[in-house]
Amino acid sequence: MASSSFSRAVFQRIQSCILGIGSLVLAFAAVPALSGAPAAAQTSPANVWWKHAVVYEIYPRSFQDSNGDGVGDLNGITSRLSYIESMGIDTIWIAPMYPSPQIDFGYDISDYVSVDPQYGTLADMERLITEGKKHNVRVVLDMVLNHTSDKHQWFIDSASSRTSPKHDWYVWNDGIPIDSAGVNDYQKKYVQTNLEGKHVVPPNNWESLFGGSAWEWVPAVHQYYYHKFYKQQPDLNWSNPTVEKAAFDAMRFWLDRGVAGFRLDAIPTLFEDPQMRSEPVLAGTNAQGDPNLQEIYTQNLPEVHNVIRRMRVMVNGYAGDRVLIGETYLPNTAELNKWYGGEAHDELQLPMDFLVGFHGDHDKLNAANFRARIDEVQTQVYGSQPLFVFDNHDNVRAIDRYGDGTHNDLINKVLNTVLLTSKATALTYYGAELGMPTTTPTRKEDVKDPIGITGWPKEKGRDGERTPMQWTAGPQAGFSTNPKTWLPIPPSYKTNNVAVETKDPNSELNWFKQLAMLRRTNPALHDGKQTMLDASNPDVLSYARSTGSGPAVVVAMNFTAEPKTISLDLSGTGITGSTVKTLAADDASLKSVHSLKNITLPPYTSWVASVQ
C-alpha cells in the first residue's frame, strides 16, 4: 500500500483493520498517440485497451542498470522493451521515479513533475514513452497522492510558519492537554511543550504504519503534523481544494507527455476523521510493537470517492482511454465495488482485486477459495472489469507464499494460468514470469528497507521481493556492470534467469509467453465470458471461456500434489462440442487429450484446450 505500500505484516494489519469499516486485439495493436485531445476520441467500452491488458510492474531500482552505478534506471527499462514486448506485455507500471530523498525508495516524492537524477532525466522518460509506443507498450506511472516527502517544497513552506499560504496543505494539529480526558499512556510518550508552556500530546492514538505515533512535532510552528507512513512522509490535507488542484495539475503534466494513466498509491488513505477521534484498540501488538488498532478513522473514508469521481472526469478529458488503477486493499467484494463507482462506473476503471491473490488463506492453494473469489468479482461489480494481482513490491512473492518448497515452479505456472486465462485484466511483477523467489535478508545489518530496520526481527522488510532482475547467469545476473548492486543478487540467478529459461521450452518464462500469446490471439480467452465448471471440486479449478461464436476454451488446474481425474460437463453453459484440442499444457500427458471425460491432471498441472 501506499507510501511504502504494504509489506506482508502491514498488509495483514490493514486487512484486519479495514474489516471494521462500515461504510487483446486492441491491447496488442499499435498504441495510439496519447495527447490532451478531447474525450470524444475514446474507444468503445467493449474494446477499450485496458480490459485486455497485461500490466507489468517495474521497480525501477531493480530492473536494469544502464550506467553502471548499481541502481536500475529509465534507460535500462527502455533497453529492455523488446523483452517486455516478447512476453506479451502491453503496459508497464513504473514505481515512483520522481525526485525523492529515497527514505521510502521513491514513495516519498519531493517533486511530482520531474525525474530523480539517479533514474535519469525528463528527456529519458519522454524517450521511454516514445519507444514504448514502437513496441506496443504503454507506460503507467505510480502517483502518490496521500503524502509527499518532508523535503517537498510544499511541506517546507507549510512547516515554516502558521501563516504560510501552504500551511493548510498538510494535516496540522495543536495537540491536546496531557491531562485531557481519554489520553492514554501511548499518547503521553509523545508529549511536547506548546507556546504557552503547557504540556500537550497528539490529539489521538493514530499510529504510523511503520512504527510509533502518526503525529510528529515541529517546533517552528508548535504543532504536530500527521503522517500515515514514515515521519518523512507528511499527509496532504485533501480537505483543502488547492491541494486537489495542485495534485491534478501534476497528473496533467504527465498525461500531456503521453502516459497511459496512473496507479494510485494507498488511495483509500486520502482522508482522516475531521473530529480526530481515536481508533478503537484491538488485542495484541503489531510487528513494530504498537497496539493493534481498528483503523476506521484513517482508512477508506467516504470523502475519497468524491475526489476519485472528479479525477475520473479529468482523466477522461484525454484521448487514448487513460486509466486509473487503484491500490485498494479491501475486506470484501462489496467494498471493492464502491471503488468502481458501483453501477455508475464513474470512479476507478481498475481497482486492484487483492481478494483473489492475497486472500486470508494465501499460504496455500485452495481451489474453492479461488473459485469463490473469482466468481464474486465476475458477478457482483455491475459488469466492471476485474484486475487480478498476485505479486508486487510490498509482499513476499507469490511463488513463496503459495509454494510448497517442492513444486514451486509448477505452482507458479498455476498462478500465471489463473492470471492470464481469467476474464480479468492481469497485473504481474518483474521476475514473476521467471519464478524469481523472495530473498529475505538474514541479518539486520543487510536490510535497506526502513520498516525492516525498525521492525526486525518480526518484520524483516521488503528487500526480499525487490532484488535485481535476473537476466543471465553472468556477473550481477546481467542487471549491472557494477559488482555493488543496490541489493545483492540472489543465488537463484544461476537458474532463474531470462537467458536460461528462454532456451528451455518447459520453463516458467515460456509458459507465461505461451499463455499471453493465447490471451492475445484466441477470441474466447481475449474477450469471452467466464463460467465455472465442476464447481464442487475441492482440488481442481476449472472454467470455460466463450464468446457465443467460435470455439470455446476450457481451463483446468490441479491445485494439489496428487493426480486428480476430472470430467467436465458443459451442459447449461451454452457451449456445444464434446471433443477438445489442447492449446497449452505443462505436462506432456495432457497434450493428447481429446475428450472432456476422465482427464487425469498430474500434480499442480495446468491445461488449456479448445472445444471442437
Ligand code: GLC
The other form holds:
Amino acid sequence: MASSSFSRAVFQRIQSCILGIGSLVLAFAAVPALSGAPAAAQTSPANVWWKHAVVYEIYPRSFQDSNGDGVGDLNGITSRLSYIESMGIDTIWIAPMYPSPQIDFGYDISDYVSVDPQYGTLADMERLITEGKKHNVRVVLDMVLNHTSDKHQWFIDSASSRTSPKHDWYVWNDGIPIDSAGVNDYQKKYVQTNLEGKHVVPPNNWESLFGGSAWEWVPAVHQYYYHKFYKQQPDLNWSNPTVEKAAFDAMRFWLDRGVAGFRLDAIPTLFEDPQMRSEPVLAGTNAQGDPNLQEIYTQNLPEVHNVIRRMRVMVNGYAGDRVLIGETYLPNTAELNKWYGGEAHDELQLPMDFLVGFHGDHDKLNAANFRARIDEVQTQVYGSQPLFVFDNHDNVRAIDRYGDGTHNDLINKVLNTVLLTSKATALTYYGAELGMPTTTPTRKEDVKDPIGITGWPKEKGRDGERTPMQWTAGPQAGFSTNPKTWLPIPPSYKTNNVAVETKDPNSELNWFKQLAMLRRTNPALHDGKQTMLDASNPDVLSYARSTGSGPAVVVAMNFTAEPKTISLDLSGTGITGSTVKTLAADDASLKSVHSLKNITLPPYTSWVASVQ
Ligand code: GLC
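Hand over the structure of the form predicted in complex with this ligand; the form predicted alone is what we had up.
Everything in the complex follows now, all chains and molecules, and the chain you saw is the first one.
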C-alpha cells in the first residue's frame, strides 16, 4: 500500500506547545433505555459499559452519502449500522453534525440544538439513536464548548454592542496603547484605532492555533475578541456563569434524546489567564509562520476543572451511565490524572490518552516507549480507566505516522492489536480498520481545510485523513452516487475497501474484527489485568491479561523488520499454565505455537494466545 512520510501537524503542535511546560454479560446487554428523566441509577464501576467499549469516530461528511450530494450524512451512518456492529464496535462518536457555516467543518457551531440540513434533520438523528440501540451501538456526540461560530446568534448579539446582554458571553478586550511596555512587533501588526482615536493593539501575544493573532477587532464595539482557533470561532467566556448554563442546557437537550455521552472538543482551552499575560516565546516559527509560544496562559488552566466537576454531576443525573470523553492533549500522565479528578474520580470518565498513540514528530514503533506509557497510565491514575487512541480527523493516520513504507499493513495490525488487546477503552477512527492511508492533497488549489490553504506548503491541512470511507471498488468507492465528492476518493480504494477486505481472511478488516470479538468473548481480554512480560526487550512488546481465574491471555508483537525470538516467563504474574493455544496470529507460522519458549515472531507480526 502506498505510503509516504509526513511531517506536521497542528495537533502535534498543540501537544508540543504544552510540553514546554466487568462483567462479560454487560458487553452484550442491550443499550439501556435512555430516558431524559434524571434518575441517577449508575452501574457498578467495574461493569460499566464504557470500560469495555470500542468507540468508532465517524466524520459525518465522509462516511456515507445517502442523498447523492457528495457529502456524507446521518441517514448514511444509519444505513451502515450493521457494518459497524459486525466489526465489534459498540459506540460511535460523530464529529459535529450541528448547523454550521462549516469553516472548520462543523467545529464552528451556529446552533447547538439542531442538525445541519446537509447532514439531515433532528428526526434523522433520533432515528439513528433508536436504530443504534437495535444494533447495540451507542451514539456519542461531539460537544464544542470552547467556542461557537461567529454566525451563532449568541455571538451576533454579543458583537452588536457593548451593552448587549450577551456581550460578556465572549472574551472581549479594549486593547492596549501601542506604546505600552512590552508590546512586540507581532502585536503591532494588529493595530486599530479605538473610540478616543488612539492606536491600540491586542493586549498580549496570544496566537490562534490556526495562524495569526488570536485577537480580532470588531468596529461596532471597538474591541478585540479572542479566538483560539479560526477567527470565525470566537471563544466563549467561561467565567460568565450564564455561559455555563447555556452550554449545559445544550448538553441536556441531547442527553434527553438518548445520546450516550459527549466527546468534549478542545476542552483544555476553556479558560484564559484573566491577567492577559503574554505567553513565553520559544525559538523558531510554526508552520503558519508565527512565533512558537509556550501556551501556559491559554491552555489547561486550573479553572476548567471546576466546570468539569459540575458537568459530571449534571451528566450523572441521567440513567444509563452517560460518559464524558475529553480531547485532552497533555504533556504527561500526571496532567492526565487531573482530568479524571485524580483520587476523587469526579471529572471525565475517559480523557483521551494521546501519550501512547501520538509521540509528536517522533512517532515510531518503539517497544520500550509503548511499554512505559501503557504501564504508566494503568498505575498512575488511581485506577481510572485509560482510553487509547491512535487516529482521528486532525492527524496524519497512524498507519502513515508509524508505517515504514514497506510493512505498513502489518504495522497497522500491530497498532490495532495494542488498541484492542490492552485493558484500556479503545477509540478508533473510520478507515483505520481497513488500513486506509492518508491521502494529502498535492496541489494547494485542491485543499479544503483552511489551515492547509494558509499554511501551504508547510502545513497541508487535514484533508488527507478525512477522505471518504472506502466501501467498494465501484464508483466513488460506494461512498456516494455523485461523481463529485466533497474530497476526492483516494486511489487506494481499489484494493483497500470493505468489500474486498471482507473476503480476504488475512485483511486488516478481518484482523480488527477478530480482535474486537475476542475482546468481548474472552474474559481475560475483556477484563483482565494487564502485566508487561519480557519487560526489557527492546524489540518485542508483550504482556499478559488475566482475571485471576480462568485461562490468561498473552499478547506479543514484533516491533521490528527482523524476525525476533522470544521466551515469555510468567513467574511472578500469578498466572499458572504453560501450554498455549493461539487465538489470533497474523502469520501462519504462529498458529501452531504451543509453548512460551523460543517463539519466533516474523517482522511486525502480532500474536495472541490463551495460556492453559
Ligand atoms: C478540535 C477538533 C478540531 C477542531 C478544533 C477546533 O481539536 O478536533 O478538528 O479544528 O478542535 O474546534
